[in-house]
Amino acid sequence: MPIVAFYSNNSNPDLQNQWENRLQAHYPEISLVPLFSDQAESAITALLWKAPLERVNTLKNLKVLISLGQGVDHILKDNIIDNEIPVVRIVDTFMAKSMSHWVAMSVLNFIRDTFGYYNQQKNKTYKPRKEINFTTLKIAVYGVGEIGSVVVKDLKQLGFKVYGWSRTKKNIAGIDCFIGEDKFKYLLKSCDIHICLLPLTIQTNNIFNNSTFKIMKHGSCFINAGRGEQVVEEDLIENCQSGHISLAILDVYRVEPLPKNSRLWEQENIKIWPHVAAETNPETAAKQIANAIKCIENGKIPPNTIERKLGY
């Protein structure tokens, strides 16, 4: 019977059970136990969010770690677990279409004025606002990997002029997809919408600074559903303040759940979500989770298992 030690942020019993009985959908003989159970010492399995790291590199029998999300930095931070044991990150195609739904949305916001209307609701306000002509707007997407390639070919679908940026080159027909600094710049100077799905790097790390708003237009919008950690939240802060920066919806944060003393809160100009973008959608991803265990029980190396020079 394959052990799985389970963590999933502070997780409860409930939650184990419900990822037990999807997963046993699958694969039967699996059974899940709690990370800090004695149990756990004999699993060579683990599957985790934001799990205690130190208590996971107790676990000598452990062969692989699966993320329960798409990102695996929560894993690989700080470099506690060892580089020889893979990581599994779940590759979801409900995941993606679910971003490209939220970011689409978060578009669709800025260029309709969706929040300035909603302010002259609370006055009884009944005017048009300006409507910014989408036929001359240009969309980076700064990371078009498994998830941002939909994003792009779903906002190209809406009619919008869309770019791509990402650490190697990507083929995805009717884009024009770039690499390197100086096209990063080119994208920042030249786009309207800036669309943060990047995965977290020691390159990506603060990837967006005072220096690199700055680059871009005054009255830009910003939107982030990559990692918190990729933007100094002072400096946007800042930039929205100033007007430079005119919207900026975030989804992600350096601290989360999002402290309520951060001056994020207090911005009418940025707009917070409480990371749900992308959620896991457990029903989908209960499969590819089942086979991945499959594969390491069978001596096997599991598909979507990240490459940890690149960190994704």
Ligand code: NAP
Second form
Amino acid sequence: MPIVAFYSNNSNPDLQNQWENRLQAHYPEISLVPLFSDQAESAITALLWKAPLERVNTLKNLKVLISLGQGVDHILKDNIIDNEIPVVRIVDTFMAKSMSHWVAMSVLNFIRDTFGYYNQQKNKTYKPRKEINFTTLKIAVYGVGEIGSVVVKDLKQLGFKVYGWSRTKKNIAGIDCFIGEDKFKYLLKSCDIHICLLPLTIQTNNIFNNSTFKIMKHGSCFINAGRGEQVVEEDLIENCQSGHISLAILDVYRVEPLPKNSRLWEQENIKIWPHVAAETNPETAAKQIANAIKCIENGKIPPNTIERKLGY
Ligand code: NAP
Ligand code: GLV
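Alongside the form predicted alone that was just displayed, please also present the structure of the form predicted in complex with the ligand.
Full complex below, order starting with the chain above.
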């Protein structure tokens, strides 16, 4: 019987049961046990979201670690986990679409000044506000992977001029795709809306900071659904205070949940979402998790096993 050590929200029992039921639909013998339980000692698989990695490391029978999300930074963090153990991530078209909806909504909120109208309603002000001309607007999407590639196509479909930036060159019809530091700066300089969908790695840590914000056009919009550590939050606040960044829409933070005393809450032109842009859907993700467990049992490499040396 495959025993899976589970941790998400402190191995919340309801969540664990929900995942176990979903997984059993694809692999009836699977049994989920809390990461901090004696049974976990015999687990060959761990299913994890932001787990205490020191505990994971003590489980000597583990043959695979599976992320409960598309990102794996929470597993690779601080190089605690043995380099040899395969790490598998979820890659789900449901999540990519869900992110695409969130990004499109954020972009449209900027262009149509939704928050300005909400403020006018408070004073019963009935008057048109300035609308940005979408035909001359340029949107940069940093990270054109499983999620970003869906986002760029959908934004293009909405009629926008979209640019992509990634580590390796992409060829996507109708999208100008770039790689490299110089093109990163070019996009920062020439685009009006900047969307971060990058994974957190050594290279992307703090990538949005005072010097990169300063390269952006005055009045730019910044949207982050990658990871909080990619943004120097104090620098973002400063640039939003000055109006250099006219609107920032955030879904991820350096510390989550976002602490009550974070200055991000106070800044009128920073909008806060609680890491929900693309939530993992147990219904759609269960099949691939069950399949990954079967692969490991059969001595095969599961699909979506990450390349450890890339860090994502
Ligand atoms: P992915 O398929 O691995 O795509 C990552 C993209 O970033 C790829 O295009 C990759 O380039 C590019 N990239 C990585 N390092 C780079 C660098 N140093 N310079 C330039 N480009 C770089 O990942 P994904 O599944 O799309 O997910 C992306 C991230 O979204 C996740 O890691 C996670 O942090 C975040 N996420 C957030 C939520 C949420 O709800 N907020 C939900 C899911 C995921 P290549 O294509 O050349 O490899
Ligand atoms: C969510 O942030 C994920 O990585 O899936």
